[in-house]
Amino acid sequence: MLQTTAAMARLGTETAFAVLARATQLEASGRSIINLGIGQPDFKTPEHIVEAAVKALRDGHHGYTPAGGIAPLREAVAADLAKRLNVEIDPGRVVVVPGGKVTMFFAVLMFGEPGAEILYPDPGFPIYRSLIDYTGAKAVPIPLEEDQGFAFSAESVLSRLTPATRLVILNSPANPTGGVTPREEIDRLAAGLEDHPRVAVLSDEIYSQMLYDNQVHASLLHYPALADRLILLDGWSKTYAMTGWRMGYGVWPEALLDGATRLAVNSHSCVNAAAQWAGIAALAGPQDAVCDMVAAFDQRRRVVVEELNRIPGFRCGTPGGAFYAFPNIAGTGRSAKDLEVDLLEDAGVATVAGTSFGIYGEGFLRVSYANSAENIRAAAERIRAFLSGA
């Protein structure tokens, strides 16, 4: 019997991936299954991204590059920043990964050992609290509430702070529920977390090209006080429909820039070299099918809120930004659990259980409005006919 560490048993997954198997074993066997389960824009990545990656490989880019990144692609990132978010950020501290998870693994890493304190946003993306707990580290929900949007707020955060406090990990927009905190909050936090200079930050802003209703940005960047312990992660995934090239980047402070690259040198060298000149493509081109993907998931955005509080033992509110709504089922009498398996197997409708994103996930579901408008109504149609026992 091979005997691995214990941290591999404290090791958890991502449940949208084996929904996404199953769903995939269900159509080849056969079954009309649609799709709501999975993160990832139904779009093909822009052509001019995929041109710029072809001519990259016949050009030549075929070698390692720098473990951080190109330094024409990490003057673009810093360039995007400063157009999007006004911000000015030396491109030297921009480290450029094979995906957003890359940046999350370095930075729980660096603060997670036995004895220390992660806070983390629950329900909310679900490797958080796997690596948390891989490290040995001691995984600090923070409730995100129904009532408040799903909203992180100040008070919550700040309030579970202790002496063994080392990082908090903040979304917004987030995965799973599309909830934005306001700009107002975020204020109250940085000026918070100023009285615990020893606490770092990490803000995920994956989906920040993803906003609805005339919202912008709040990102932490925007806090000079906070900029000597800040991570921010990024990427190119969801915002230019590229989740398969495995894309990402972090925006670390000075005092930990050293320790990520040490970690990209020693877990995976560096990025795929043609990728890299397709992610300048992303950032310095035509951002027009970038616009015209957020405009079609708000009209689906629309679509989906509606669908769902028109199906008995739902209620769905309307979320502000990224692709996914987060409907409370406590109305039907179901576990999450039960009903996204019940989904799948019996209706051809995949989701996934709002408890794959954490304890305060029960009574959800996550549902992607990443597929059209008219698979969205034909799945609502299937749930409301499961429900009822037709």
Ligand code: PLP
Second form
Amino acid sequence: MLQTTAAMARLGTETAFAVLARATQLEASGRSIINLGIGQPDFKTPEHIVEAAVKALRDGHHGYTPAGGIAPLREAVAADLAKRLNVEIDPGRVVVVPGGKVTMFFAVLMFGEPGAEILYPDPGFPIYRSLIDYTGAKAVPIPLEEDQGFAFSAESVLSRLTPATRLVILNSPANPTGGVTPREEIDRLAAGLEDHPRVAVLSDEIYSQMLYDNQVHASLLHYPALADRLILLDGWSKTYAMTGWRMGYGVWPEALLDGATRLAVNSHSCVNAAAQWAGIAALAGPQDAVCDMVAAFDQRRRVVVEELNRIPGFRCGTPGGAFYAFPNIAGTGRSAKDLEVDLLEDAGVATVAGTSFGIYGEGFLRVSYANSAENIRAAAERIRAFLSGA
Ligand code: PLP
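Alternate state requested, the form predicted together with the ligand (shown: the form predicted on its own):
First the chain shown before, then all remaining chains and molecules of the complex.
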């Protein structure tokens, strides 16, 4: 019998991938499945970005790069943050990693161990909880409420801090809810955190450009008082439809930079060199494709909310960001998991149970609207027919 660590037994997973696998299997058997389960743009990576990677390969960028990323890419990240968020950061603090997830992995590995506490959003991206459990730290959920539009409340975060708290994980715009935390609430949170100088913050801002109704992104980078303990997580996956390229970055405070770089050297050495050149083209090149994609998501957002609210037993607020709706399905009388399974197996619609994102996700379903308006309407029609027993 092989003996793996107890920590391995605590490692969770991301159910969305299991739903995708089952949906693919059902499709292969001839079933028609509308996929509202997966969290990735249904667009192709813009052509000029692909071309930059092809050129990099032809130009001979085939070797290892510095662990934190090539200098022009880190400079491009700093320039992008300056342009978008009006913040000045030293490019040397940028660590490029294979996907947004890796910054999260490093941050939790750095702070998690038995005896430590880490706060994380619930419902929230499932990997936060999985990694905290892996390290043996205590995972302390920050419950997000439907009637607050699933925004963080500063009070709710601050009231959960204890002398054992080492790290607070925040995510806005959020997966799975589409919730956006208003700037005033982040102001209050940042002010409150000034009384807790030993608490680090991981701000997952991977959906920072997927905001609607002319909202301006409220980044945690805007708070100088947090600069020496803020880890910013962002990346290319969502903004540039590059989920398969595995490109993300962290902006690390000086004190943690060496640790992040050593973790990179110990795990992946560096990110695929050609992908890094593509990353430069994405940030420095034309942004029209991003605008077009966000405009398309905005249109679908309206469709999805309208359609979901027409399903008996469903109630859905309007999400302010990302590309997820998170309807309350309690009125159907079914649990989230039962509904997820039944909708996939019987109605041919892939969604993800709210409980895949934490216990506070019971009674909700995550519906990704990274699909055409036509498919969203057809999916809602299938759900209505299924629930009415037709
Ligand atoms: N953070 C959040 C909130 C996400 O939803 C995701 C992906 O779904 C990630 C991070 C990870 O992104 P990546 O695919 O770049 O690792």
